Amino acid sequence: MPFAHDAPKAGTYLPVLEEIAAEISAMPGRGRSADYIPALACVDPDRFGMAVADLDGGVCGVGEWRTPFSTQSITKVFALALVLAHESGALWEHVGREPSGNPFNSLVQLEYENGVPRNPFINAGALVVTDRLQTLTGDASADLLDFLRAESGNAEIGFDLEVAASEAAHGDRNAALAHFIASYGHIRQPVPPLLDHYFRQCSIEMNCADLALAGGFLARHGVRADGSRLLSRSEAKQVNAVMMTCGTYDAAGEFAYRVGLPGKSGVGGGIVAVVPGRCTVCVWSPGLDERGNSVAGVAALDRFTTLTGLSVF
């Protein structure tokens, strides 16, 4: 791949990661774990791990970078990519590409926007994406899991059924979103099994190394780990663009200002960020701010782009 020749190898970032980890260890006020999902509420908010994967599959990390955690909304990036690989343009008839400006589980905009979610990364939009993936593959959550195992090289990645059950037991808001969207014709599958796939998707456990490696196709402009092409260069650019504008919920502007990279967060405390043509970074720390983003994770990525000079700006 022509862009791989001058891209630094993962190990060259290790001194930077070690410096960041030392700074984060002394950082006060690192937020609270996601207490509205009981299975996540008991996770220590001060845990921390960070990893960088280069374009050739090399990876290095610091802290608890090999500790699995609940990926939650980070998986929405991969589900979106799989749908676009099957049908590039059709999805956008049912979901938008604009920031929402509202919390990720809000119903507010759906009614006056005819049931079309603002973007694929808020819960409403992710339900539409999962619906499309289920329609295209017949088993959305299994298809996504197979992809993540292949790209990360870790066949042990799996669902955390306790987390999935916990989310299902407290999933009334997501059920309301799905039924409301379905009433406008933007969801085709029956809602109950669709929700099962959505909750399983969000429950997938991975570590920082897994996620950094799995996101490598976005740094390689759509090329998978085995050298095959998943997305066109233009489609990969589009996914990165939506990550930049919508990937950290209603804090995307602040994330772009501080970090300057396409990124996707999850309420499990993880964030994946992409440096196109260079590397992929994943950081995990479960303490969240009021918008659902990892406090230490955003700070760590801010320091990473500051220390390395790597940014899309």
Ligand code: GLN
Given for the second form:
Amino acid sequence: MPFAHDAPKAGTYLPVLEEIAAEISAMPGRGRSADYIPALACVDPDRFGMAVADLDGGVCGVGEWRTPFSTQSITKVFALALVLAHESGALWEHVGREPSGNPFNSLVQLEYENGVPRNPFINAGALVVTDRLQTLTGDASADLLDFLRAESGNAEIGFDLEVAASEAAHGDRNAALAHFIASYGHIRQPVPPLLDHYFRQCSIEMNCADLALAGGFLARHGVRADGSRLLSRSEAKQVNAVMMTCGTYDAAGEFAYRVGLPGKSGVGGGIVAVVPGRCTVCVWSPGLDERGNSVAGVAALDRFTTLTGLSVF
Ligand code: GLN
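May I ask for the structure of the form predicted in complex with the named molecule now, the form predicted alone having been displayed?
Starting with the chain above, the whole complex follows.
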């Protein structure tokens, strides 16, 4: 891994993180916490944390970088990687890899595109991914949790069963998406247990350090924390590319314009961004814009790539 020796250590990034936290101190609190379930609506939008993990597992951070939060759609990246590790390209028969230009929970494209979701990071596509992971492992959410614990080195990571139950109680739209896709044969598992796995997946609680470390394999071109290979170099490139074009829903163009990194957001207010060959960054602030991305999180990543020059562009 020659790149591991060229890249700076995590502590090198601390001054820049401190500068960003000071610069954007007025931003946390802007936007609104996700309000589609009570368990997320009660999170204070004023919170902020940010962490950087280097390629060797070092991590540093500012603010509430050790405070767990609801990872939500960020888990879609890890589920995708696990499926690709098992079956490589076969997944792409059932899900596309183009930006949707629509909200993350939209149904509108599915019918005229024959039940094939546009990409694995909108809810429709993530349900297909979780279906594949369930078929391949027999326990999709547990497999994902094991992976996240291993990569972050944090065995305490777990599901928030209150959030999962709340997602299920308000899950009509995700149920509609899953049943509709199943009618075209792109979901094969029975829908009710599949939804349970998807809701548990979304409910996983992690902090900025955990997520920055867990995303490290994408900065290491597919190599896991223990040095074993999860994805080929080419597959890691592909996941990063889909994050770049689809990872922030219908704001992916704006995210590329402002941040210029592969990134994946979740409605818990977290965003993970990857600097291939260098580091992984995670930021958390629960106040969301109208597209479901953290207002302060995007601003912080914008400053990060501007101050460090570490955009891929
Ligand atoms: N649990 C959310 C949902 O399925 C996740 C969405 C998100 O983070 N964008 O609607």
